[in-house]
Structure formats: C-alpha cells, structure tokens
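The chain below stands alone, shown as structure tokens; this is the form predicted alone.
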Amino acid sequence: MRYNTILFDLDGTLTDSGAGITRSAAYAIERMGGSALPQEVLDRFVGPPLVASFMEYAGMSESDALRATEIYRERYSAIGWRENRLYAGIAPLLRALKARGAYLGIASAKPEIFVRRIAEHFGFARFFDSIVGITMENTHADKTELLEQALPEGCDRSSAAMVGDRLYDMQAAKKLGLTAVGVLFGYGGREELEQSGADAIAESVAHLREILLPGEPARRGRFITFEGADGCGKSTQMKLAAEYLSERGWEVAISREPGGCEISERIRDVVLDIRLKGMSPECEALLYAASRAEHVRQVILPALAAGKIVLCDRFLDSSFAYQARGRELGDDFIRQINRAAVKIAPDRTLLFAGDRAVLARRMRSGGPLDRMESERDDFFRRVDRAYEEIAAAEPERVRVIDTNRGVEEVFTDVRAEIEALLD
C-alpha cells in the first residue's frame, strides 16, 4: 500500500452533499432578503467556509454572512444533512484501505457534530480513526489546522496523503508535506486542482482506488437474493435495499428472474404469459433454467467481478419451490437441468414469509395476474412448504423475514441482515 495515513475531505470527496448544502444556502439567502442565485453559483458553496462564501457569492457584509450562516445551520441541522449520499464505490474503497491497516481520518470545514452525524447515519464512521470538524462557534475554518488535528501522533508525512476536491484541500496538504490527491467527481475542477498543486488527480472513484491501492483488484462483490411466494413484498424490499446501499457508497446491480438481460427477458415474456396455460411443467422448468444460464453469465458474474452488490429478485430457490414442489417435478430434475446454468450461489438469501391468506390478497390486489400467479391455492401451499424446507436446510444462507408487518418494520430486518453480511 502506498500510503499508511490517508485523510479525506467530506463534502465532494466522500459524499455527494451538494443538494443539502445548496438548498440550505439558498434558504439562508432568501431569509436574509437576498436575490436568488443560479445553481452554478450555489454549487460553489460546497467545500469552502460558509462565511466567506456568503460574502463572496451573495455580496453580504461579514456580520450578515455570520447571521446567514446561523440560518443555514438551522435548515441543515433539520433537513440538509440527510440530503446526502456517498459516491458509488467509496464504501468498498474505505473497507479495503482499512483492511490493509491504513490510518484513516476525516478533516472537514463542516461543524464536527454534523460530520459525525453523517458518518454514523451513512455507515462509514466505523472505517475512520479520527473525525475532525469545526465547532459550532467557529465560523472561519482553517483547513491546515483541521488536517493537523486529524493526523495521528508521530505520523510519517512522507507516507501520508490528503484526498479532497477543492483548492483549499490541496493547499493545506502541500503546506503540511502530505501528498495532495484531488478528485474530479466532487465540486472542483481540473484547472483548480492543478493550479493548487495536486500531486495526483482521480477522475473517478475507481481511479482513486488505483492511486491509493495500486495493482490491487477490486474485491469480489456480494450476491443477495430476495425470495418468497407471490405477494410477499420482496420486490418492494429490494428497491429499498438498493437505495439504502447506494446512499452508503456501494455500487449496486439490480436484477430479477426470470429476466435480467435481453434474452432472459424474452423468455420471461413467454413463461409468464397468461395465454400459455397449457405449457408443460417440464417446458416451464427448462425455460427458467435457460433464462438463468444467460442471466448468470451476462449479468451476475460480471457485476460480482466488478465488486458490485448484486440484488436479485428470485434465483434458483424459486425453481425448487415453484417447479420442483409446486409443479411436483422433484428436486433431482431441477438440480440436473440447472447444473450447467448455475455457476454461483447467493451469499445471502432473504426469504419473505407471511400468512397465506394475506399474501393471496396482496397478490390479487396488484393488478392482472400472470400465468404463475393465477395458480390454485394448493399449488401455493406446496410452494410455501418448499420455502420452509429450504430455510430449515440452509439457515446460514437463508434468513427468514416475517412480512406480517409494515414495510418499514420489515425493512429494519432487511437492513440488519445486509449490514451483517457486508461488515
């Protein structure tokens, strides 16, 4: 590893925080009776100290800028800090750096109370050895002082780097003898970073990884499947999980079965077509296996190799539940026809289970039923029993989640299972 100590700026470097900052700045300017600023000017508030920004961009006196900063913080404290998300790929990068023994710190011109709140809420505080920001009383942040506070005692500065997106970050790093690494995915530009003395400039998070961890390939991603009988709410939970992970800096690939790529989606159209009720169980099972073979090779394996978190609505367990048991084809037949198709097993399967009558009502209230959804109750009872047996046989992989609750309550369990897998 090239650097033993790495300090990061927050806004525009770890998190895409522009929405919360610019909306809070616009709110403060309006409250102060100022003229509305165009978005490209508001974007300049991301990174520099607020008082200086209000003076420079809104034409305020220092006393008015101090009052505007107070108003800004009222909105930011209530709403703005949540209008935020980590850049895609930041979470696995931080995990990789920490796994290699690097000392990691955050040095931000934002009040430390907000820095810590954001780091805890978005799940990246655990990666950092030091988190430094200004006090609420401090309105003139000095980035050099913040970096010095974030550095470990006795740090060898020749093997330390500072990563940021603005000239203030680069200038402070150079002043302290740190390698200055600029990023272009934030709110600064190449010209700004070059003129401020950046030693390296990353065009993307992937490029930043190459700079900080040269020659080290991305760690394999994680494969999480969402299973359960029709009407269980798994699709809703998968969407919530995708947004949750994306906000926290993970690269996410969303897919489904049957489907996920062009050929598999065409097979989906056939296998679920309500007009094809006469399809034999064997044909149905083989179509699912064919769809899966293409899906695995075109979508799942490449995404995992790129380090992404793959969330898939159904996978092989559905074939055992619906075709092996629901259609009564038997486990051996399903295992045999999928042997060549399946080259990967899920790292975690979330099985959504609920009362059969409730699931049936949910399914029928969702619009026209497809060929599978229109099956009789005895078919679904066999499917339910099959899922119960799968969960009992593989408790380490399959985690059962009770869906007889509200969406948010269910997602609390989903979130806990995902976080445990990624830790």
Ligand code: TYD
Contents of the next structure:
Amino acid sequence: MRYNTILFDLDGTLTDSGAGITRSAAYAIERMGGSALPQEVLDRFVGPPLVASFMEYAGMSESDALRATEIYRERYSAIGWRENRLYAGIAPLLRALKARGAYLGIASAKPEIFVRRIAEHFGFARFFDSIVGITMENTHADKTELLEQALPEGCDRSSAAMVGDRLYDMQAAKKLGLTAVGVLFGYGGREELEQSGADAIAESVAHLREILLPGEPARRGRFITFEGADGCGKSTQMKLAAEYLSERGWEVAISREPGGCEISERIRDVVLDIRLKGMSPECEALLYAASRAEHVRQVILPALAAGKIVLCDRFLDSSFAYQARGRELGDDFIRQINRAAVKIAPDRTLLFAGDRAVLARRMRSGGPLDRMESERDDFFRRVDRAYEEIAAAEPERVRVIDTNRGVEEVFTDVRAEIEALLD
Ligand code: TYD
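The form predicted alone done, now the form predicted in complex with ligand TYD:
Below, the chain from earlier opens the complete complex, with every other chain and molecule after it.
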C-alpha cells in the first residue's frame, strides 16, 4: 500500500523521549508530596495526556493533577525536552517519505510549542507539512481532534495512515478511517495495539520502513572521513558528530584506519608497533593499503549499503600525506597500491588543521608515542604540507576545519558541514 498522507505521533514513535518525560513526572509527583513511583509505572506517562496519567497512576484529584502538570512543565521546558533522541533510522525514513512526495504530519498530545521546539532542535521539522499539538485554548484536545487538524484539506483517507505507539493513536486513527500502524519500539505493547485496532504492527524502525515504503531499498548512506596530523583533535570531534547524528535519528557507524575490523586491527598493531623501527616505507604503505582493503569490504561498504552514515577516523588521504609525502614514496606509488584495495571515495572529508607547535604538544601529551608519532619534525612538516595540497586540489570534497579554537567552536563548523550532506 502506498500512503500519500502519513501522520506520526511524537513521543515513543519518532522520539524516545522517555527520560525527559518520566524524570519530569517523577519531579512533579515529588513536589506534590506524593510517593515515588517505580520506573515501569513512570514509563506509562509517555504518550497519553498528563492529567489523566497523574490521576490514574499517582491517585491525584483532577485539580491536583492540573497543578502537577504545571510543575511538570516547569522542569520539562527547562531541561526535560532535551532529554530526548530520535529512534535510529527515523531520519532517513522521513527523508525517503518526503522525497516520494508524501504529506507528513505530527499529531501530539504535547503542547505545540514543545513539539515545534523539539522538531527544530532535533532537525526533523523540515520533513513535516503540519505540526499539531495541544494549545493553550485547547488543552483537553483528544487525539482524534489533533489528527483531524494535522490532516491536509480534502485528504483521501483511504490512502492515509497514522503511526503511533499507544492505544489513543490507534483508536483515533480508526475513528477517522485512517490505516492504524502501531510501533513496538515505543511505549505500548503488542496486546494494547492489537486490542485498539492496529491494522499493522512494526517491530522495529526497519520494519516500519517496509510497511510504509514496501520494496524500496534504503538509500546508500554517506561516507565522511576525518583527517589531519596527529594531535589535531579529530577523534574528539568524530565522537561528538556521532552523538549528534544518532540523537537526530541517523544510523551511524564509526570506524578508524588502520583498523575497524579484526584483520585490520591486527595489521594496525604491527604497523604502529614502536619496536618495529626498521620497517621499510614500502612495507608500511602496503600494510596500510592491506588494512584498508579489508576494512572497506568488511565494514564500510556493508554499512553504506544499509543506509548508515559512516564516520571514519582517517582514510586514503592519510596514505598520501604520511607515506607518499612524509616517507617520500611519491603519489604514484600510493595511488597504484591503493587502486585495487579501495573502490570508494569519501563523500566528504573534514581536514583538521592547526598550528604545528600546538599539534606537536598535543600529540606528545597523549601517552606513549607510537611508531609514526615518534617521527621527526620535518616528517610532520611534509605531512602538513601534503594535507594543504590535498585540500586545495579537491575543495568540494575536502573541507578544512581550523582547530586553533575550543572544542565547541570547532564542532559548530563540523556540524554545519555534516548537516549540509544530509539532504
Ligand atoms: P590514528 O589512530 O588516527 O592516530 P592519532 O589518533 O594519533 O591521529 O592513526 C594512526 C597513525 O597511522 C597516525 O600516525 C597516522 C598513520 N597513518 C598513516 O601513516 N597512513 C595511513 O594510511 C593511515 C590510515 C594512518
């Protein structure tokens, strides 16, 4: 079935907002003088209207429940809304639905200002044609009303679906004649969804994708490499980037070279071993190429085929910088030995460049030096120069990031470069 209109619930369907909601609910109950609830009970606050949950699970009167909801919102609006993340795979699914021309909407029992704030912050507002939540005038709106508002005018309901994780979602969808798609990765169980009339139940985001986009394979992922001389701070930035992308619903694979899979990690041990000082430059270059050959086939290509964003700490540019130039083997030699090994180029390379004295200091403060790190200054000067030339030759692929700044400032640039690749 091809759905032209798809409405989504927010909490427990697009976002795993459990932490922010349950912590805010626990805080409100404590402030109201109630006794603490076990986590399984707090989990039931995710999704349904809060007033009803405070009455049902914390035994409050309606007026107490209204007061508790206010206290809840104080904490939620300050910190709770950020204690949130999209389920892995949701972002590429939304992008694919949008690309196919579907009308996408959100219908949530949360105040609309929070829904919008979350959708902007976590980068998915751009996929949606309508975003509906409760408003100050309409605090008691039930899910059916919200869905109705989120539907486009003159919508053909026979090709419209509602995706949600709780019985409220399924019941409202059925009432309006929409296909009700339940998801099990949220906060409702199979029984709840079945009993409330779900037409289909998705066990995972991948399964949801099969239901909404049958027979359409995932789009190839994106391959982003992080390069720079030792001590440039690229590993820290890569971790921040991975966290940023996963919070926003992308499936991320992180890896490194040399290494990334068992055989290549073993080659890494050899090539970086400080005791193997006498290794010839040719052997060194071939070991890096061998490690890459295995890594590309075992890790990078399968992850890209599965639609993941692959972040890799170093790749082929390192061999040009360190072996072609640092070891002076020449570009042709490196190109030749890597031609058979590597059948893929990065979609984007972030090159971290900084002051040589600062890089050297950082490298020396990072524990015992390995075989490469113990090279002389003129070696690293050749490496720096090579990276500059690589960046100048391929400005579309290679983006230079200035690392003579604080981690947060550097990350602002990293984030902008990555964002630009996601559409
Ligand atoms: P890495 O783990 O990135 O070290 P660091 O975290 O200190 O930057 O890389 C290991 C070393 O291997 C590094 O000194 C660069 C070197 N290297 C090459 O010389 N050629 C290559 O092709 C690759 C991938 C790495």
